[in-house]
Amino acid sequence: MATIRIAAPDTASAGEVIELKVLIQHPMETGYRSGPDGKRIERDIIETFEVTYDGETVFEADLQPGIAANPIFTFYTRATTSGPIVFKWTGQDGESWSETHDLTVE
């Protein structure tokens, strides 16, 4: 399982361009490398991110197996409405996980 951390604004004014961080914590294990006991550590990656605001997807990346662990994405989008902001991920066994940070536009 990973965990995210969001750093965005809680408001904003109509128009303004905004800034939005993610840290997913999640090892991204490539299922290259061997353990202690020499036996092969199995792949776990994150395969796909998206974020919607209001609905409508702001970014997204398909990621693979040569991307670090706790992978750190900065980007921009003009706030436009008051609405949800949904930073979604999925694993490579289809498991997704979401968080959901709600802006204020004044």
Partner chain sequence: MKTLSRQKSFARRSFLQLGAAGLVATALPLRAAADAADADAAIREIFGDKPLNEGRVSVKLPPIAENGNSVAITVAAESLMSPDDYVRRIAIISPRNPIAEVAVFKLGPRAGKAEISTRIRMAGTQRIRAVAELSDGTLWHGSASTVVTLAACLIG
The other form holds:
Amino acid sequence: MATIRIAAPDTASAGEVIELKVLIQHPMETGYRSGPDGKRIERDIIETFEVTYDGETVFEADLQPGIAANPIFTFYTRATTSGPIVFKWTGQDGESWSETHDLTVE
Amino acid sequence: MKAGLAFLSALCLSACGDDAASTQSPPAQPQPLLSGYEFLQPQTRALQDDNFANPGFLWIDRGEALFSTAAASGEACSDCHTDTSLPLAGAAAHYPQIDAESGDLVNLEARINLCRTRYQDEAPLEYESDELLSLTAYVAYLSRGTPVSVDIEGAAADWYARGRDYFETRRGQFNLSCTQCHDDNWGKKLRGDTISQGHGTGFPAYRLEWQSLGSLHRRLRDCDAGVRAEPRMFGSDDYLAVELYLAKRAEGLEIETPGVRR
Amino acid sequence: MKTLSRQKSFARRSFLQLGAAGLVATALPLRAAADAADADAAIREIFGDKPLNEGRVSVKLPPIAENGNSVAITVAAESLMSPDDYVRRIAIISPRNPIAEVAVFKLGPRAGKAEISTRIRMAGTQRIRAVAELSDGTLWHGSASTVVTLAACLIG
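Next up, the form predicted in complex with the partner chain, please; the one we just looked at was the form predicted alone.
Full assembly next; the chain just shown is listed first.
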């Protein structure tokens, strides 16, 4: 279970460029650190983040261990039609987390 | 040299004066009293101030959910604590405090675990577990903006004296006491950092160093490790005592949870 | 393709760790040179071997970071973001981290605005680079540097 925070407008006018902000709880473990026992902590990262809206991918990110723990992204999309915006994170071992935000376009 | 002599005589005073009156004297509060926040780079302050991006809110969101999740016994924290009945707004600013039933000094973590064992029929949560951190951060957050004020009288007096003693005693391979940095030399540079006054009002806090939220006791363990002393256990009597001394010493500063620290 | 340069990075790290004991002084300049080449290689692997044009891309970073574990960065590219003139991808590249590639963002005309913000790890003071690929295939480059300071009390 991961805690996810999303900041997005509930309503927008057609054609308006809206800001989307997402924050997810994840260590983004690099694989280069040692734990208290002196042993290397295994790499554990989110590899992709994808946003679909109105049936299309509108934003995608391929991530490396250089992204800080508890990744945060701020990006933009143009409001076209009312519908769900789906945010989906996929980890290196295939596990995924997603969250949906409903946008109403007036 | 002068500061060193003053320190030595202070050490002698605290070591030689056994009577309760002298150990209960108020702490030497650094003046002006400045939160750890004031010693951060602007962008780290901005991260704490951002109620969306501050990663500490990830734990607070989870804590809020746990707070209203019923235990197996059917009781959720939110069943007893509402806005009107046993409200928790401002409560965290008065911890650690003496638990009336047991007579022990308890901090917020210990109080949450007491609630679990006494009223929810649940096992206590492990110190520094994600669940306990989340609940502690949420309850502390309900006091964000409330000035710290703790009771050091009665049964708390001995704890306070013990905490003060720990704070003022040199320890570790570096032979340094907390007071040497945080009372005598705050505001000065130590490598890339500016030495803070050593207040715990942002905790549980998100430390960039940890890349996670952590308790005040985790911070104290790092302080001890920093002077190459043996860190005490989470929830240990020594750290509970230090927590009370620190709270008294920070009296007047507001609770900032979730603080962001470097 | 990407894994090739990562393996190279790992190999270099192990070599440096081995050499560090006796060769600290000479290892440092060697490392700086190899890192710059690594960043160039990472850009070529992501976008192909095309010329980099200076401009159109701005990178915003704080002048000083008190901890390299989490540094706020904003990358913006000048573009109309219209159906036939938009930014396809933006990459963030670190010349000093163990892996030069930090992230690649795929945008499109629907983004409306070619700007992304995130927080990155920085293994020391460096000039972070960003490359934007436009819909016409051209590459544009910008950069900014941050001083990562050393903490007072290092644990472990």
